[in-house]
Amino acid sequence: MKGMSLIVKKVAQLIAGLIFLYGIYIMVHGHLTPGGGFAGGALIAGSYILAILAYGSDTIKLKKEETGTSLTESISIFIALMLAVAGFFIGTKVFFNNYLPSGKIGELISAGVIPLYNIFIGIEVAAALITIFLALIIYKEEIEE
């Protein structure tokens, strides 16, 4: 895929910053305003498969696997059962403990743990949705070899 016009490219280009940033914005305020994680992971994924779209596959040197996308998935997975198992050592013996010190209600660190789950679960939800975006682009350029 070669990818499309020079305005479509330099739109998705400015499109897919503020689509970035944005989801950054969800995930990090996840515990204060509706979002979370997924929300913020998706967004960011937008923001990648906006930009693989606008500027062809070609541009990115696709593999014929997917590793580097499904690596990123598998640690921000295990970092966030990593937290969660510390929540039960570190505090009262119980799943997901909320082991950091809350700060006062409506700050941006007010919420203990909450938003380190939420950073970690959005960088797997994004990895994941471009692994998927990727295998079919894989799957479509084999296709048509």
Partner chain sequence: MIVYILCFILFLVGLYGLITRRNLIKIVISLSIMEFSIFILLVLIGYIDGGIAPIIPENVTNPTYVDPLPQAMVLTAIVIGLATTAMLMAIAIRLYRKYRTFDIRDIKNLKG
Given for the second form:
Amino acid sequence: MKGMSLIVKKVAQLIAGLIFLYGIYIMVHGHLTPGGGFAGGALIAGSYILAILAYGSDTIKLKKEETGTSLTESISIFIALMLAVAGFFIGTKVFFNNYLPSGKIGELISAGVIPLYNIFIGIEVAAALITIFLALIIYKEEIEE
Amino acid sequence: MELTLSILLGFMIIGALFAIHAKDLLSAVIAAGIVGYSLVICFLLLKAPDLAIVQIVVETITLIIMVAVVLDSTREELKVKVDRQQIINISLALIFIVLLAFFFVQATGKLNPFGEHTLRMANAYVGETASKTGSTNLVTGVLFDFRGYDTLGEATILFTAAIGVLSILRIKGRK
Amino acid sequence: MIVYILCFILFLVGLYGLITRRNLIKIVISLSIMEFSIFILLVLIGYIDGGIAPIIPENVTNPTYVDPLPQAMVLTAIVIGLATTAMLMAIAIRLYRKYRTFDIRDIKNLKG
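Please give the other form, namely the form predicted in complex with the partner chain, since only the form predicted on its own has been shown so far.
Whole complex next, starting from this chain.
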């Protein structure tokens, strides 16, 4: 697909990185401030979509990208499931057990496994949304050929 | 508070009516965007910042996908002829609406008035989230600890949707 | 009580569109309008007058929070709504390529 004009490219270059950083902030601080895995993941996907829409790319590169995102998605949901299954072996032996120490309330490293779930669910959401978007773009390109 | 929400909901209803009756599909999609973005303001007024952040991003991505699909195919709405099938459909819709309105009147009699929720169920969550999980954000605490199964199912649905979109839209097989 | 009634009217508008429209895109839009009305209704039920957002503040003792449970449920439902919308859009564009129309009455080969 073709990119957009120079002004759009420059603004996207300035803003996409900031959106990406904001997504990571929302994701990591999910247990302290509003937000969490879903919001952060959707923001990261938004920054990727902005960059792709502004700059454009050819089909072969997009296909490589799509392989990467679907692989990331599968691996991160597998890790989230394994974090839940690990509760069977530690402590009170319950699925979705919070087995790490909860720490001091209000600090960044606290709340046991909740930050880990936030991060991996966030990566999964981001990768899934980018995969859907890339599938639509590649379909459009293949039709036009 | 209730007045502000009523005005916003009125805007949402007007936007929804326009989205359903628009002649141009692109303006219908954008009118559906009015409903979604008004929902963000409603969430902020109702003290739900988590939902507001998620909804504003999700609505943007939905609009991008919808506009891409509409621009790729056609923008024109179908010519609606009023024939027998259409009359049957409209009368069926009106019957459904009257029936559901009857059940709604029955159900709202049992609800608390707006703003006087009694927190029977949520007292356990509100009181124990901080001490049991150590999470300051109660919504995240409920989502990933007390109700982890829901979150797992939700992530699975998103994964399934991505795989479904890939398998629907693929023309050439991957070698 | 008036806000509940307005929510329900929004739901009925979506239902009306779902039954009477024949365009696939319009049907998807009606479905998402119905979803929005359910989200706002669930959050309205959990609201408490004078409550604060469900995030524990630093210096306030025994504050009143709004109910966090409906918010967690709606958070899940929003992302599921995005997934279903994307999937329906993929099906719609694929059907358009095959039949060259969005009219559900002309898509007849699906009949058994």
